[in-house]
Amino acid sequence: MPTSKDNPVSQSAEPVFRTADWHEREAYDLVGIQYEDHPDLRRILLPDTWQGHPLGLDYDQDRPQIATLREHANPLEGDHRSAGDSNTMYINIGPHHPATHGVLHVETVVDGEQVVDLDSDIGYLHRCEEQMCQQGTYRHQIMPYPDRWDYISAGLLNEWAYARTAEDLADIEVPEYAQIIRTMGAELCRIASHMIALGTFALDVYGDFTAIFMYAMRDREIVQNILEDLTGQRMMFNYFRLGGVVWDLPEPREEFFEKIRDFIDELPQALEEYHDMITSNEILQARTVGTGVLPPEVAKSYGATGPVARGSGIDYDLRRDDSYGYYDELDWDVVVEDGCDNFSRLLVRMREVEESAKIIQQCVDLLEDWPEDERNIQANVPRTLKPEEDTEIYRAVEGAKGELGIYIRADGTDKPARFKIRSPCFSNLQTLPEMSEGEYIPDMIASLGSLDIVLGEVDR
């Protein structure tokens, strides 16, 4: 139920679901709703010392901010470890390592070797995201901004997230041809993030940078090359526009074809490879098998979607349980483990691989003979939307790190009154504490690396 403007205040939801934890934390921050028996309510993006709450509608952007060095002193200096006979202590993990997979500060406190409290802190790369886009008009000027939310090769399944939400907002239809084509370019930045997702995980787990981490980028490096064919660009791609894609697939087509059709041909004699070196090797299984464990009901608590869901036994895919796109009419399965362990979700990314490589080919299929003047790639779309004022509405993609879905609020204006992204990898970070408390260090940088964040997405 919304709140009052001139008192907002709500009812937690925490209590009843973990994952309201981090959103109405989120809430707090920058719009400046007070959360009722909320059990940690404080900045979670911006730093303790920010004044005002910036997506508040009396927001002074012109007010200055003052962060004093005192403020920001470590506040456990000289309490590092505990007095008495106790080994606790007091560790920052980040935010500047590679394991940390960006600019993630994890805030871990260790009892002799063990991990018994941890806190992510996040926030160092908020770009305020949300604002721009609401600042910006449907039609023209927010599609290139979703390429950067998760930059990690997944820029198409961003766009669609968009693209489908403003799409049913004001009741847009695709066209099939285009549909296909969102279909197969879509599929193709899931294989090339879960092949960087698998490299930097060996690299995290037993540092075998030389082979796996190589194999990754190579194979990646091809995919990569066929969406810049396709877009023009390498990761900001900006292809998809309300109503279809920007241009038809590039000449000559047969070349194309056969590009992709060469990578899927070789796809099942390199996933081989990885499992040779990864899934069978000795080293891997210690860390992983056991580890990290993430029970199927506490995934649900937190609202984790994605491979990490799929790893703990759940089933659920919005390619096919919200189906959109061209997937309804595809022939693939749902990927699902039930280890509810690190070695799972990294099992769960290599086998949606060859689930991705089926839909491209059957893609490529249709559109190798779809006829020459059916190839409509955009429907008539107005040159100024403008929904109706209040008119909500939220939609979501399977994107492949979990559900990336956008709410917006319209006001009757051709810009959205409000803009706000539904993260996965936000929501998946949440379970970062439960799969390590009581676990080794080590094995809290091998549930991390096995969540695949990109802080890009998760600080918006």
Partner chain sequence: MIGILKGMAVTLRHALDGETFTVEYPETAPEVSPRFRGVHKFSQERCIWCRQCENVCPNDTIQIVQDDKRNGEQYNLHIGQCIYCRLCEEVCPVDAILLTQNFEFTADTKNDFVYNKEQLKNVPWYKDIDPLNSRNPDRNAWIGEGEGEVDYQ
Given for the second form:
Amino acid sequence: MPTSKDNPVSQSAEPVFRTADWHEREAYDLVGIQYEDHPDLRRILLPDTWQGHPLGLDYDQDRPQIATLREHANPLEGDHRSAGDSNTMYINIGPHHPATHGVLHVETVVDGEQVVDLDSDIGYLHRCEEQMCQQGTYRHQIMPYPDRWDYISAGLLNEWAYARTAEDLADIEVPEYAQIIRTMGAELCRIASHMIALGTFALDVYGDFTAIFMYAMRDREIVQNILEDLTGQRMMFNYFRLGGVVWDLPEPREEFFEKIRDFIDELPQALEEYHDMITSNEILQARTVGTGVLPPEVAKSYGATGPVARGSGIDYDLRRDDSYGYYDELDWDVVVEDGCDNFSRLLVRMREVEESAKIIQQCVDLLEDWPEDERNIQANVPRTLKPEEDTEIYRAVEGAKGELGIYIRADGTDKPARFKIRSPCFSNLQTLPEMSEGEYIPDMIASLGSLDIVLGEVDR
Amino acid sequence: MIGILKGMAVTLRHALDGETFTVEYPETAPEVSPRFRGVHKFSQERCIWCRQCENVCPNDTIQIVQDDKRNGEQYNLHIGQCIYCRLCEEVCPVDAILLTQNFEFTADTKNDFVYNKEQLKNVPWYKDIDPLNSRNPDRNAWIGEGEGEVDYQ
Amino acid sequence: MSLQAVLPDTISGLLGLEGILGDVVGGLVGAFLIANIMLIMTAFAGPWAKRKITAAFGDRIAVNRIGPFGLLTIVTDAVRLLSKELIVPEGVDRPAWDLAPMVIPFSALLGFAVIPMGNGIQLADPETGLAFAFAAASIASLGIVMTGYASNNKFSLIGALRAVASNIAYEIPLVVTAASVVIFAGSLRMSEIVAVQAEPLLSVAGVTIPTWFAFVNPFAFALFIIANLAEVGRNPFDIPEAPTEIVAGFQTEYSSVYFVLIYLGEFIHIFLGGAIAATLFLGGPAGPVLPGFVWFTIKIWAFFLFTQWARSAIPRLRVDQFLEIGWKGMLVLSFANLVLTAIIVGVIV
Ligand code: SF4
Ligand code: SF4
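So the form predicted alone is up there; where is the form predicted together with the partner chain?
Time for the whole complex; same chain goes first.
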């Protein structure tokens, strides 16, 4: 809802969609918009003592941030908070904790071992990626950064989010051949990303860096080698360009295809092993079935997407529902599980790996037979892009964790005036209290693992 | 119970087959692809001091100092902040800057991570891979070959 | 039944000392020997074997840099750990906090006093040997409670409470299962339990299978091993530590020497668990060809291997499920086992 610059006040959408809670806090924090009737309008990404709203137009970059010692008192002050109810205990889980997958701070109130109240404190990894993108040129300088949002090898998926947005903004048509390469690369990334989700989830439930984590890493390693051959880098790919990709498949092509084929052929066996070790294990089932329950209505209200939503029986996948790339030409299925619990989120990921393998298989077949003189990997794009003033655009792709959307407002220059990232992890993490209040601490940890958040994308 | 036993069987199989997938670095160096992007190599002879790489670099890693006749004096790379996006290599019209396969470099302080043109020149290739060769087939897709205004300064 | 002389008597006999002096010197030297044997084993197990084994399960290369097979890692690790700063957090309850790291390894070592390790290596052989071993082993939970409450850390507290809960829940099935063996053996004396198991059970094609109670009553053996895993706090029952849930549980605040002591204590505990299991169910130091002590070592290392294997392959239970299994499953089963054994023994004998 637009507001005026002089009086930036808007109405809160929190009562309608719970997801508005965090998103409005973020807008307040970074841009400085006030929301009426918002239940809890605090800073979310920046420290509480921060002065000013850095993405606001009137923000003075050079003004020093001065916080008095009193204001800057121990940020973990809550540690000594005396709860009114003497039966409960306040615990800081994180920012440094073996199972928070990064620097996440969960302020937890427990009653014995049961979680009574929980509040995620994020922003430890905030790098102001949005501002960095606002300072980069559309044509070149933004593309390296999406790799660094969800840095767990989901790079190409993120790059695609930016590529899609900017290409639609500047009316660039991507050659079909490049689209197939993109689709293949993106699905490889999805496999790599799901593998690590699987491994770390097992890690949270098993308790040590043990076998299953290593096996997941081993299989991810193969994907990463393929991606390295393709893009030249293992995680920070910077492989997409507006209008296509930067490199054709590596020569000799047969060898490259062979590598992918080998991987796809071995995958069912590897998955079989995972099923033997994870999903068919009775203890794991006891731990995950029926815990961390996220009913579909709640998931929708919180704007959960990706495997988290699909594990709650929501049949929503942008690859199919708002098709881009080459997906609508290929034969694959959207994976949905109705369990709403940690187990079904795990299953969704494992089955999505199979679907991705199917897609890659088809892409490889297509690429192999592609006529040699039609291998056009990049459209002609002018060296400088200057979209017209006040054009706005929002486009999203199905990232590894869910709907990764980008909003750009152009101001006639070669850099975006506003660059907003709608990160799936940010919304997904918001559901954590719903999933774990009333559950045990171990289940809270398992739920957190099953959300598969990457703090780089939550905090941006 | 069956599931638990299956899991134990799988792990035991892995333990007994003796296969490992980790390598003993640095004795066994990992394979890097010919496209890998590591520390830059800079060729002073080739550079025409067009400053395109400096302009394209998203985070001001490259610093070029010219005298008043636009002859190059300094070419400094703040390698510690480089994100290895390889855009500099892509825009360079004469292949004066190339990212090698070399990822093994260390320093004690941040200041040691500023490489000048001499140091950049001496960056060794990694395992004799010549990136220029390996990149040639794709060069026509790189930035600068597309139509539209080309702004050589 | 003639019992072998216990180790202190042998030593004092060798030294030619008699009377009280002989008892004291022999006892001290014997205790010193056995403690060192166990410490050497844990030194192998902790920094080296554990890593090697975990790596093998995870398809990795592990410790191989220093010395043959990386064995000298043990030395470097010891130096590294001991030279670290001992951090004493604010507000710890001093005497308890300092004592706990000693209680844990010493309680485990104490348990070894009554274990017959073969070749006459046994410190003491009291009539209540088995009860003594269990009693000594469970002193460790006292140490854990001390760490938990003295650390002034909420994760430690939760860890300690979990340790107590698990100890109570699994100690009973453990002891009750052991009691079924006692019914067979008709004695609590360790050496007698071992001796009873030496008798042949049946002969198949010239190979005599002895009456090891693991063969006589495999069900009790399985129960005992499971309860033992819980007792020594290993996966899937490593609830008191549970690194991904409560950081490191009771030992969160310990560093340097204290950490080493606790860590050692845990490994000695695993070995003690293995030793009790071997004595009760696997015929103690008995075995063909090789000398008894070697067999004994093999058996306790087998148990150690088993714990590491379980650690690699089995997920951790949630604390409430864990207790549920303890109280509703293990307890009932172990009593059923005891009653059945009693009836069978009563009928047959
Ligand atoms: S690789 Fe990228 S960040 Fe590094 S110097 Fe080149 S353009 Fe700059
Ligand atoms: S783009 Fe190439 S030629 Fe131009 S200044 Fe940079 S290195 Fe030199």
